[in-house]
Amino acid sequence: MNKSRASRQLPALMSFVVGLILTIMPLPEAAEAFRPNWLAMLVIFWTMQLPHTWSVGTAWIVGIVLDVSQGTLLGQHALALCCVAFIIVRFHLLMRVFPIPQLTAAVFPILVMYQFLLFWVNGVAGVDASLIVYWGPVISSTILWPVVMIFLSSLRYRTPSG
């Protein structure tokens, strides 16, 4: 891998590491149900911005790492993140031109689908959880999406383009 390509991939790699840390980090019990889906938001952003570099394969790897780190069913998050990445890759040219409010409105159903897939896999496996555990992250992630989008966009455009 040449130096310019590695320097372009470094912000995404670092953001995935920070996203995993934020996902694993303990929160107070009252806030735990509203933990944002950091890695889902990062997969959405990087897949939308650089679909040839960060795509379904990246989502699978990130999902497996998330499954192992959280002790959930192996492949649960990987399946959900791959579906998210597939949809984003399919519509990335359209979504990249959306203004932030419209993009936030488009990201909401994608996050709902992500949570529904997790709900479905847990239901098949017999894992019981309250509805707030599924809807809380969708609400908090949708609210945080514009901030994450603006921050990562500024981070992406500060890197050398080589």
Contents of the next structure:
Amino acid sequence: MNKSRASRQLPALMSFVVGLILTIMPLPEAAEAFRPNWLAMLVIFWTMQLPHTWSVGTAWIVGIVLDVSQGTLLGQHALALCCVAFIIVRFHLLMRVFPIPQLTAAVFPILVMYQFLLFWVNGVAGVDASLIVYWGPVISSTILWPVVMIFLSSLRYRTPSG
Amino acid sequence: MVASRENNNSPGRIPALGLRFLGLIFISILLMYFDNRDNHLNTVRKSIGAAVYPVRVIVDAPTRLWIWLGESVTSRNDLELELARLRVERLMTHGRLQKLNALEAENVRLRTILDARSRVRDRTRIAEIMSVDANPYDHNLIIDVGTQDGVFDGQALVGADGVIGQVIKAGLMTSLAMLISDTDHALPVEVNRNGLRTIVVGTGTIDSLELPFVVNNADIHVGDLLVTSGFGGAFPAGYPVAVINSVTRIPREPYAKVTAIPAASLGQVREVLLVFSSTDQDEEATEDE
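Same protein, different state: after the form predicted alone, show the form predicted in complex with the partner chain.
Once more the chain from above appears, this time first in line as the rest of the complex follows.
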């Protein structure tokens, strides 16, 4: 049981490591503002699929790791991801039955909220950046969401978990 | 199958979700408050940072490999050309260095006459910039040295052509540095030509800096070189920072609109020098006079 549990979490863990790599990977200057929020997308997917293991606590830890690797205020991404996870856990039964276009439409406002929280904390802490830096990722993440969703689903159901 | 097992005890309900959520929000806000206020959380940051280190190395690896490959497959002809170029450059630098030695001796002598402390040559260490992106809100970069190499917060980062930035969060093995082009960065400088002191502030654009506090009738021209003045303590004096590229004097406004181009190409550097100003106290003592 224990072993199968661990192996069941392996795809999720691996996807988070890959997500972190994609998040800190250098991009050309022009594409920089449109880097998708990989980790927010992963939190949305995994909390929707496995809300008993991937919930607010794990999202918070992912956020802290992201804060440290990006050098932002400690707790900023943690707070934002925690809120994202909370909403998803509350509505995960509903969201699971959504077809992909509808789910994408539901993910969009959640990503907007995520970016708004980051924006808001930056505002309080006195970090100013151009607006495109905040809203570019929302656009790219929403566009990429169906692809990520299909890919992660295949990853999830291919594993021998039963 | 998995889903059914997940949900068989309480379909869809996560125990104490709201409570855990509120608790974590509270902790986050507390963390942010303390992180923003002072540096109590540096040890926390460092220990988690050490866990992130392997990820940074993985991300940096392809670039490193690419550079290494590029170096190992360069043709013999190219290498010979490069060697010839470097020889000429070395000869020229050495020529200039001879003069520098004499000037340095003279400087020490003159300073003794003036009864000021002589500035010892700054100790430096080479660091490499990792091809790892930090957050998009600031102009930051990550270097491959940390506190175990003696790096400290506030340390100056200098490139071959001029000042690049300073370390803001020294980690154990990697550190976060802020570029001088960041909007939060201000650097005390002086005009090399006449010693006019002012402050250079980042604009958020990588190839532009501004000087917001230059009075309208100040003696400053396009092409003037700005060097660090050593005030503020973080940067040792005398390193080139930027070249003035526009001066607009606006009548009725107290300050002129002056912009400058950084001397170092901030977006392209790969190696940087970390300056340990061995005479931090001495610097301050001299400045006080």
